[in-house]
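Encoded as structure tokens, the following chain is the form predicted on its own, with no partner shown.
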Amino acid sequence: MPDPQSGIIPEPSQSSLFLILSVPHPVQDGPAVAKVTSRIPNLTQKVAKLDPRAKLVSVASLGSELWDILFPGKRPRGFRPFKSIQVAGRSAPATGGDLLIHLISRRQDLCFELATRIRKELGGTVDLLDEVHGFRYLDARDLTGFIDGTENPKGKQRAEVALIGQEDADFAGGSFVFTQRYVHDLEKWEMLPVREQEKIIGRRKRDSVELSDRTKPATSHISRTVIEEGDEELEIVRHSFPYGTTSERGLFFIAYTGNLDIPEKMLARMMGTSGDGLHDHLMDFSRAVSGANFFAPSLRVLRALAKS
């Protein structure tokens, strides 16, 4: 199989930067973006030398109407632009975007370092939508306070889980990007006693173990986005990472996976779209500000953008 991006299977470290870019004019500088976007893997190992510990890794992925442009009629099987939800005042938008730069490091800096030399060859071909610098917060906690990443795949199994294989083999080694960023309501969510907020969760708050299924509500965010079928549970590899100020917190939520079938029964479920008439109660306490899809190429295809 070729070659996944540097980022896409590592575990999640102390440190990550997503940029959300727009191409105004796709058609003129989407050859010019295309260039930069496929030497984001050698700019990353140039800046990844100023300290070799702290593993500076990235992925350029790519939104399905520059992918279009890019490569006409060469569309990985199942990609599709990110499908916006409206139902009983909850919200899932779609916010769109062309490229996201994913990075990850121990160190801030050296993602702030990659991200600024890439913004600079860039240039004026793209637009920034948004910039989120995301943290681990104390030991890889949400900042509701629950541990994060608890269902993610270890091992082998991420690799498995997040890139495509020979189903669809001109994109083998590549791996669809599931987006939205997420705005916490924590005055109201600190207002709840610890066993509501558990409840909410479906898993303790100290240790983060599943609740019993006697005592997890059907509504919880465990109950809603746990799924099996044909007594496999559906998963993906998760990347998210809390990020805020003293103003605004919440969450960066990223999905790699082979199948964006997956992500997308998630998000109806959590929504309260799945058919069943319930949904996840967290997000009476969280609300997404933005959703989009992305492709991210093998390395091998990714630096094939150099000849577009």
Ligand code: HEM
The other form holds:
Amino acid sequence: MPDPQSGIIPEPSQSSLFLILSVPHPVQDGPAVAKVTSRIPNLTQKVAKLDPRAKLVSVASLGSELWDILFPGKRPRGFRPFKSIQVAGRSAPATGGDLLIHLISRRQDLCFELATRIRKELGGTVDLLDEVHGFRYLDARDLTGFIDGTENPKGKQRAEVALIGQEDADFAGGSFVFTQRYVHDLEKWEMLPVREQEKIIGRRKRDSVELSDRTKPATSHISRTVIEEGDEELEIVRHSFPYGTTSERGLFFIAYTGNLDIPEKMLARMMGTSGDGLHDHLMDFSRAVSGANFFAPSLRVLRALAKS
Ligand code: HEM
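Please move on to the form predicted together with the named molecule, as the form predicted on its own is already shown.
Up next: the whole complex, starting with the chain shown before.
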């Protein structure tokens, strides 16, 4: 039976917290980091007991370099670092990271409490590369004002899309994690009439209804991220969250997938490197400032990390 970490399958909640950490001395400190990481599910349950209704859940995942040090010669099939893209003034940088901690709850303070305890246990073995506190904005909107998550897989389909299956039996129940932090240029975005914004997203702003094929440009976000191969549409489970202050606002994009090819293909079509000469016009209003892939092992494999 697949035993994924607790934060992957549940539907989005109110608050999230993301920590991207590096391990400067991986050969020396890797095993200690692995031990703390393997305890994160227990630590999560402990903090979750403070208020079970807040449904605190977590996912701990590792970058590919640290993975290779901990488990030489034994890696999930297709696990690889994020590939940076630079094209025509658009950029999707690869910024790395050895450990990603993703916390989700109805209460921001519980995410904060758990993150603080995890940092304390990790002590000086890690450096902080990025920390993002995400919040649900209005009725689940991105800060561009559009509802985000309409076409996210639902119910049973979430596990099918997010998890590695029996095709890689040693790692079944695990999941690849694709992350990018985006900073929006909302001043520029808000100058556009709503009709133009809708053409860029491919959906109506008010209620997220998809534009008709006649009105939806091939450069809209929806047109670029909906990819059909054979009879099937490629899918990922998105857990993205808006974040920011009144001076810098954006989206922490995070997707769970059993196959890293899928988000890579979507990103190539967004950035304009898929070969058809088009790019996603949303990328003219938001720029990626980070990019990193991770692997979130199943609970069974996570427990085995303690012995690495
Ligand atoms: C600035 C960053 C981004 C913003 C603001 C954004 C926003 C949105 C919005 C508003 C929707 C429509 C509602 C929905 O179905 O969820 C959407 C859909 C989607 N986005 Fe993004 N997105 C961003 C980046 C990405 C990236 C990097 C990927 C993939 C690598 C991606 C993949 C998707 C997919 C697969 C859909 C669903 C398409 C469908 O089936 O209709 N998005 N996004």
